[in-house]
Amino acid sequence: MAIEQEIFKKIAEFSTIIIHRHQRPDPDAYGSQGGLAEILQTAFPEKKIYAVGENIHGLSWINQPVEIDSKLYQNALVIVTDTANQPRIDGKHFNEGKFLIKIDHHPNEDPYGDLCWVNANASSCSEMIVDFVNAIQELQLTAAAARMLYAGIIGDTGRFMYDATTPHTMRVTAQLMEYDFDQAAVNRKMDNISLPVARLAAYVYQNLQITDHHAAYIVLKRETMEKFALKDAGTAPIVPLPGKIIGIKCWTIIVQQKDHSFRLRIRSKGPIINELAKEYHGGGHPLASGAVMADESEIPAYIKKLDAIAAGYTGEEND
């Protein structure tokens, strides 16, 4: 049996199904988990699912996750998606549940769940989500599901700009786009940022340090972003900043939390880079990771890897 059919057979034995996603969730995360609620409380009205995790004032335009109370996960089917490993779930009684199922496309190093399907090729969580429907005769999207994953691969794929889109990802969007969603406002949502980004931005390409092999980074300390007024979810917008100058292979912005430790978002146009991000406690894909440091004296020691990874890519700049 197909992994989408043993997936729907569960769904099918469930009359609750909660689902999760990650924690500093993405358009992709939001997309994934709403749509894929949305589908499947279309295709059994009858069902309660819920969409659970924290709510973020950014991405909810796209879905609302809600809170629920611990009992409900009692004799549940617990779906977690675009979640690559345990940790970063978003919500603690992911594993209460009867049942836990695993959808995700990031390199599957922690199997986690009594189902796991992942598709690593594939360039969001949002794109199996609309295969997921493709392969089941007894789902359908609709409008507002099409819209929400749409948002999610849009996100992951940086429209359409990342290694990862497909052809079949060409396609999957051509799918969503026959439903009723005005796509255009959908892209322009993705597209604004706050004045207080804007200014971060700026801030960013003034200050922006880069190596003798052309890799870049930035540091951003907690005064810096309490000047702009931001918080970590606000640096996203300026992860691709660097990425758009001509001649840097591979770049990480440092963000530090308010633990005084340092979330790393590590992003590259070539150099492979989340067996970097590995080292410091993170994974992710081969050109678009996350890591975490615990203090500021590893950060020399981090640019200088990163800067070996850069000055030993061979293949074709990517500008």
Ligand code: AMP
The other form holds:
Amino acid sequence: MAIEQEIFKKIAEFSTIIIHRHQRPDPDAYGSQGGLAEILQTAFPEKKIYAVGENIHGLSWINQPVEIDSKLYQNALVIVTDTANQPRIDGKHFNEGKFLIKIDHHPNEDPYGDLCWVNANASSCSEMIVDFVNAIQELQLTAAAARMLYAGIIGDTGRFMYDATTPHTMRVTAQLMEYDFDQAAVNRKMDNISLPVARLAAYVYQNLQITDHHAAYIVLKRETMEKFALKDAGTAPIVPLPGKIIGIKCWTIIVQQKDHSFRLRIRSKGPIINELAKEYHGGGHPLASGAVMADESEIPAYIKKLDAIAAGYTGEEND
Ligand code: AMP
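The form predicted in complex with adenosine monophosphate (AMP) is what I want next, because the block you gave corresponds to the form predicted on its own; please supply it.
Every component of the complex follows; first up is the chain already shown.
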């Protein structure tokens, strides 16, 4: 039986379905989770279906996840979307259901779950949810689901700019656009930035450091973030900015956390950077990864490694 059919068989069996996604969610986490919940609720109005997790202010226009009583897990099917490894799952009860399913598009480093469907060639988990609907006769899209999934796809592809965008991504997007939602409004929402983020963007461009071999980096310490009245989530819109500069091959935004550790956000226009992320307890896609660092003293060695990766890159300049 195809994996989509196996997943659907489980969905049909359970009357309670709880859908999780990753911590520090992005539009694809919200879109794939919310889109799947909406699709399943439409097909099975009698089932209790919950999209759970912390409700992030900047993403609440996509969907509003809920917090639920842990007792609900006792007889539930749990599905986790867009989350490569278990420590990154938002919500500590995900393992307390009767059956666990992973649906994801990141490299399958941690194949958790009783059923695991991973397609690392998909642009986004939202794209996979459309594939799922298309594979299952009993399921159909709705305008509300199409809007969430569209937001997820344009989020993870940088509005079709990144490598992960395929002809299939565009076909799936075209399918979503057939539904009645305000696509231009979603595009605007995804492009909007607050004034503090705009000021942080200016700071990033002003203070960006460039290594000998065209890797770029900036360290955003607690005091800087406080000066701009921004929390960690406020860094998301500035992560792509160094990549707009001609000649920059790869870059990292290093963000100090409340506990004074550092979050490493790493991006690339060609050199493979997820092996570097793994060295720092992280991982991710070849051109978009994240990791963590305990202490500031490790930063110079980390930047040297990123510079060496840029130096070793012989592929085309991808400006
Ligand atoms: P971010 O910079 O946090 O948006 O992360 C980019 C990508 O890197 C995510 O989509 C994840 O695939 C991956 N990633 C980020 N942080 C981690 C981590 N701590 N462990 C494993 N993968 C991560």
